[in-house]
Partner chain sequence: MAAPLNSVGKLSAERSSFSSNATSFQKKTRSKLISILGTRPSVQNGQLLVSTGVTSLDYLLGGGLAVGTVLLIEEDRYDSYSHMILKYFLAEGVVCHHELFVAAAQHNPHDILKELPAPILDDVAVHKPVEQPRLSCDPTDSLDSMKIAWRYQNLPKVQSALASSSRFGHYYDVSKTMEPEILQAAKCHCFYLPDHPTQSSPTHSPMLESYSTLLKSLQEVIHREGFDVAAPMSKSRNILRIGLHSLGSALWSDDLSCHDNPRHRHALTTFLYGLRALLRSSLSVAVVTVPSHLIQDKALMGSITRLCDNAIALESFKGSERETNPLYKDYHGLLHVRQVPHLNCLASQLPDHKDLAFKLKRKQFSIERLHLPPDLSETVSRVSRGEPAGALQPVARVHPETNTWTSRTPTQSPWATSTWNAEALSSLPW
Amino acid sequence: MYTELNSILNTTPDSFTQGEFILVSDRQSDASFLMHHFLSFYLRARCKVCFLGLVQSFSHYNAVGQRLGVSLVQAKEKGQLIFFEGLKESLSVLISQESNTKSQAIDFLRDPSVGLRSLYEFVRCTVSSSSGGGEKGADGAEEWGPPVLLVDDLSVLLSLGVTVGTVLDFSHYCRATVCSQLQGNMVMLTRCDGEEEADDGDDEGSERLHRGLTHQCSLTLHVQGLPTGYCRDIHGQVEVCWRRRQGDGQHTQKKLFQYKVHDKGASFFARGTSSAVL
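Can I see the structure of just this one chain, in the form predicted alone?
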């Protein structure tokens, strides 16, 4: 968990805005460090977390989590974390000779026409089973705060043959359930391909997905490399954009920060305040 980022976002595990859809994106960079931050943040906040890990194994996320001071193994054992390991589930579908495998959540790999309905149902059932209010319920079982859905990363579904429209529908229904109905939070990572200047007029693939998700979310964190090129002391920059509805319109506020990722954290600098980059 990165305390400097919490200060920028004006949030703590004890006090955070509910009902938010946070979009994390990157271009020619790697924003996965932000997903590790949000995972550790919401676990510390005692939220019930549903994590769709589509790009890495559970052991990878757990190893990073330990460096950030949280144990994903313990969170799973307590029932606080439901981790969907997409790589393992995909492999079981692709090499299985039987029609019914352990999980039906990614049955779109067998039949693309079914879309992401089963994956959404997995999310809905997982987040709906969470409850808040106290440390323990009447039966002695743990009770958790508002549910949180994390997806790392959504754009992987495009490479598996899912259309952009289907992915946007999936995120829309997840937002309606998690953020609106249950007043929980949602954090999704998506990756943008290629140079930003070359994307004008491109209405396909990851760029279209990114634009569609941007219209749905209330907060975006977009990570990209430095415009000046490689720097040993600064790894890149992140643009933070808040979107709030005011009256009949929408108010947008943007701030740009430079960052450096450490083994056990990350440092953030307001643009121009780091001596490493002019």
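Numbering follows the first chain given and starts at 1. Note that the structure is a prediction, hence the values are computed from the model and not measured. We call the rigid core the largest set of C-alpha positions that still match within 1.5 Å between the two forms. First, how it differs from the form predicted in complex with the partner chain.
- Once both forms are overlaid on the rigid core, the distance between the two CA positions of Glu77 between these two forms is under 2 angstroms.
- Positional change of Ser159 between these two forms stays under 2 Å at the C-alpha, relative to the superposed core.
Swap state to the form predicted in complex with the partner chain from the form predicted alone:
No partners, no molecules, just the chain.
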């Protein structure tokens, strides 16, 4: 959890707006450090977290989580965190091919045309099982706050053969369930390829996915490399864009920050105010 980012977004683990869909995206850069932020943020906020880790193993997230001061193993044991490890689940499907009934969630790997329905079912079961009762469980289990869904990352589904439309359907269903119905939050990461606006048109790819998700979300964090090129002390810039619906009209607000990722966190600063150049 990066406190500087919290003050930029005007949230704390004790008070955050519910029902938000946050989109984290990157282009020629790596935005996964923001996913670690949101994971530790919502664990600190005592939310019930469902994490779809599609690109890395659990031990990776756990190792980074320890540096940020949260223990994913403990959170998992307490039932606060439901971690879906895509890599592990995929192995049985990709290698053995015969359909075993162990896990249905990743059966789109066997045949991408099936769609992401079973993955959505998994999410729905996970998030709605928690918030069913507001009272303390009979066995003294701890009570958790609103459900949160984190996905790292959506664009890898495109690499596995799922179409853009299917992924957008999936995110829409998740938003309806998590954000609207249960008043929880949702954070999704998507990664764009190549240069900006290189060739759009009928590009069936990450560009269209990014545009579709931007349309759905309420807050975007877009990470890019520096336009002036590689720098060792400034790792890139983040564009934060709020889309608020106030009264009759919708207005957007944009802010641009530069960032540097450290060993145990990240610092954000206004353009040109890095300690390396001042």
